[in-house]
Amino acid sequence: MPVNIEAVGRAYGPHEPYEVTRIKIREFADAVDARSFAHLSEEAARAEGYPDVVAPTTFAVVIAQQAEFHVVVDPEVGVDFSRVVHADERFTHHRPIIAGDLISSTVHIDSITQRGGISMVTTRTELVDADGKPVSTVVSTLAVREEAS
């Protein structure tokens, strides 16, 4: 069964804010060879002008996933989960993100197109921080293939 297409315009959020922590920070870090000693040491990103540890720029990443974790569990949209492949993930950064920081999302379901017994469903997830000014848009594109008839 297709994704439900009658799902573009809806959101989810905003959700409930995310720490950003200097462990946390690290962690991401480590795990994706960002090598700057700004995502490690506090002295290291102050020298740099950051208030704080800055986190690698793919690391808005780790909170709109968990954002997008509401489209992909609503029975109403119909994203099959182990039918799902990662097809497109984009940034905009409107500041760094730092340790300290308390981030909310939304996430949109901006469009859905089906061809070829696939559904490309492209989500848009706005992080905010603690004031509601923005931080990241991340926009993110996943592959649902149909079961064969």
Given for the second form:
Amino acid sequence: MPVNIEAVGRAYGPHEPYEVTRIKIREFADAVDARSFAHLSEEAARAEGYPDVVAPTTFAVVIAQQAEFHVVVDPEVGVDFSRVVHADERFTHHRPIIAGDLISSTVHIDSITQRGGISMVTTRTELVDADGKPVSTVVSTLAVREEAS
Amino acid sequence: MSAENRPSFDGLEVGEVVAEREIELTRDSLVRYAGASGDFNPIHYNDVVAQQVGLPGVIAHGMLTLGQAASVVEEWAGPGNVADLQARFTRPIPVPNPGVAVVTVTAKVGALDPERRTARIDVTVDFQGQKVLGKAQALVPCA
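Okay, that is the form predicted on its own; can I get the form predicted in complex with its partner chain now?
Okay, now the whole complex, with that chain kicking things off.
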């Protein structure tokens, strides 16, 4: 079943807020080899001008990918996850993510284009803090190969 | 963005390499990233599944490569100072078992905006002589 282009414009969320913890930031920083102590220690983060440990640039993907999953599993969108590759990604940070943040996400299907047996599904996830203020916008495109006929 | 840790705008030149790093990716790196990110797509740890979908074997998460590239930019820009980051994933990085996939990340000044005092940093990630990311760009506000 091909991806349903009529799903463009759908939105999912806001989802239950994600609680950003120091230990998760540390784990993520280790995994992407982000070496600043501001990812590990509150004191080092303060010295850099932050109230607490600051997340590495791509940490927002942890929250955004959970939100994007709602698109992937929606049977009316019709994405076969075993045929998905990640095509592109963009982060626009309105402010850095800091330990202690409670972040809600809403994911929008911005576009679906189909060409040569591949559907390109572009989602935009808006992350906001507990006050409803924008934190990050994450735009992601998945390439879904249709089944060979 | 914190105003206290931004790199200096003055003296930057287009074409200047601001940071560079060689990275060794192993299956361990992939498992670690899967756990840290929550991306448990089996093509990043299971050769059988990877081959079933037409890949040569297990490949690195595109977002691991981009995350590593971001860390190289951040080392120069300061933590929390990359305001915008984008890339296309143009080529997969197969990660052998046992073994190592060696990639080189180079971060170069691509453009400068003197009014806003921002630097566009162009990032190349090279694996076996080929680029694995397309249009990989970071925007860094400078002091």
